[in-house]
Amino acid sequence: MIELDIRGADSKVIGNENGLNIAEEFENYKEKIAQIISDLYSKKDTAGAGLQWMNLGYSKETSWYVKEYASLIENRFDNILVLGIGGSALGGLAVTHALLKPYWNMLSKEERNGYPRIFFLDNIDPDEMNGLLNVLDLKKTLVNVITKSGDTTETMAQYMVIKDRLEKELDDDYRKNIIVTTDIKTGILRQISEQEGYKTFVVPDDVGGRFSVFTAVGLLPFTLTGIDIDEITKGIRDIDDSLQNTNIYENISAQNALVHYLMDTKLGKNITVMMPYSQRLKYIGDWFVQLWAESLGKNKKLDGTELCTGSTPVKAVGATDQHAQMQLFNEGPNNKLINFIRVGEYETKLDIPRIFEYTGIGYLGGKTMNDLINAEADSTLASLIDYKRPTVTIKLPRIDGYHIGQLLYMLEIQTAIAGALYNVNTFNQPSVELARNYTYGLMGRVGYEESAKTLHKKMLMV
């Protein structure tokens, strides 16, 4: 199982104005804690709750469906390309960046064992698009259109101009190439795939762009790249059992939702930031970035009060950021928790040879690089120590997929106590909606001539 350490949040560490007492908050809210826990879990069936996500480790017809969609195309395609952004993308990016071979897209597919290479288009900046465009045989790509509204901007652009490509080249036979994942009934994607007769997939109902991962969104590019996503769901359903047991004291989702809430609210820590010391897991910052933010930054609380609530998270990569953001950790303002991820054991090992003994750098010789970046990864949580940071540590025991989905499954639950701790609706986005709002206006759909309106008065005032 992954294990979590709080010590490095705790004032018998670092002192009383920077750290809790972790013991003391542990029994103050211990009862609180067991009631979030248990409404979490007696509610995760209920339609409208969002929390159907919950659910998906247990969930094997998702599974049987993409794997024997894989089986029928295996061979037929040398690139997958995965039309989305936000959490259409996010977790798969993250996930495939994690289990894959590193430098996956550069290997041959004698050493990709015969599996594709994948691709992620998560942003509509024309020069990267044209460019991946410019590279990849379409002919020989299968493109997965992911949003589950059906009609969000940026991923139904970037359709209209790859279907109007592979038309071009494939004629009629251009639908191969196209599959769906989307909202099982509604939306216009929804409609344009019957119309179309594109292979469908579907993002359940209560499951948020953010908690997707576990849905077909993540689980169909996982598989046909050859990832085992039975090992994956078989990680979140054994971290399960922990993770809804009320008592904080067994649960490492409640202990670091309550730590971070606490420094937050209590300590003006406002700033999470999560750190992996390992560049396979980089993208997961990335993927919790969102997780964290969308969640639970909201200017109202769940009884009406307008209050602003949530806290900033930042993506870091050990060693990388040692020498780009700690010095800013260490002495800048006094306003972050850092999140460590620590693997226990590397994949593969590194050995840095015996040469210039004689030389300042002499005392490397015979080490590894699995001894340096453990090394370092003590060092900067030593310093951080020394200069009064909180700190809390996830522990891998290794990089797979068991692993994997404990520790995004965790995550998801973390952030799921955490809203209920701030008394937010977890599980919506107002603004993001605005601002999509604004768009549509701009871009001349139908209906949002006001919002165009709107938005010329408030630029005409910048």
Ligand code: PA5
The other form holds:
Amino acid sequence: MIELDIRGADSKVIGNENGLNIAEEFENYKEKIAQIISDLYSKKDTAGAGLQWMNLGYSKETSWYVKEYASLIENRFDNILVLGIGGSALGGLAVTHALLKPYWNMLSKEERNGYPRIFFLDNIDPDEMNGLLNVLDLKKTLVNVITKSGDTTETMAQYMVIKDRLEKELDDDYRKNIIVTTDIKTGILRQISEQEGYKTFVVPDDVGGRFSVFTAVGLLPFTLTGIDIDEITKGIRDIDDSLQNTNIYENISAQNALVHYLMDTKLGKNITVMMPYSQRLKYIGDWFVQLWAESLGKNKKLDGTELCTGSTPVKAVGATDQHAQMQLFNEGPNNKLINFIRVGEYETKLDIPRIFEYTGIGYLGGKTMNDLINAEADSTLASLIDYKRPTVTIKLPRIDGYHIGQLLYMLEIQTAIAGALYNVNTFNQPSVELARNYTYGLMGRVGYEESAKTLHKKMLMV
Ligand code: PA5
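With the form predicted on its own in hand, show me what the form predicted in complex with ligand PA5 looks like.
Now the full complex is given, and it begins with the chain already shown.
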């Protein structure tokens, strides 16, 4: 199981000014936390509560559908291209980057055990998109369009460009190269899919984009690239037992949510840094940034009080960021809580050869890269303690589907508990909608003329 160590946030370690008296806070908050957890779990099947993602580890249906489809199309495609943005892309990107062999897309088909390469197009940069289209053989590419709402401008524009190119290359057969993951009933893409006859998968009701990684949004690309999704869902189910526990002393999501909440609201540590010591976990940082930011960054509490809440998530990677952001983390404003993610056992043991023995780098010979990255993580933690900077550490025994499932689910539950502590609506994103409407107006979508007018007025002001 993954573990959490919060001692680096304790006042006993970093002093009263910057640390929390964790024992006292656990006592103060144990009832509130118990109430939050029991509310979350008792409401998870309530329509409109936005909590269906809490059932995904148990859902056999989606796994069955995606596996069936994967077996039907086995060996037909060399590439998977995912079109999507935000929650429709980041979970897939994070998990495939963590679980597929490094440099997957550069490996031969044999080295990939016959599975296809995978690309995520989660932006609308014309240069990047054109560049990708220049290197992909679309005839051998399965395009998975993912959008819960079914009308996100960025994803729809990508889809339109690619559908047009596919049609030119494949005539009527192009439809076999497009699959869609979207809402079961609503949205423009659902209508188009029905007209076009695409194979479709569902983003279930009450699962918001940033909580959708364990729906077909993630499970389909994972299965298509040979990732064992049963291992992932088993990991979720196994950790769920402890995350349902209303006792804060036994629930790591609750502990981390409380530490983050109090660090922000009591001690002004309103930046949370996600820093895995693993390149494979790099995009877990991106996924977490969206989860934490969109869920907690709100200007109104559930009781109607107007108050801007949320701590700003920042991504970093060890050891790389020791040479980029660590100077700021150590000596800049003491307003950050740093989340280390440590890996117990890397898949590879890489020896550093005994060469240059009589020079200043001779000490490295005979050690391993594994020794080095661990020593660097320990040293960085020690330096943060010296500077009285708060830290928490999440420990992953290994990077595999079982533990990645646990990590992501643990962070989702942590976010839901933090949202309840802040007393905000964790599951909406009104400001994203506002900007979307301005874009619709600017791009001439019928019905959004007022948005365009308001925007033009604002542009004249700046
Ligand atoms: O978390 C969310 O709901 C959002 O970030 C969405 O994932 C993002 O806006 C993309 O939306 P959609 O999946 O509807 O295209």
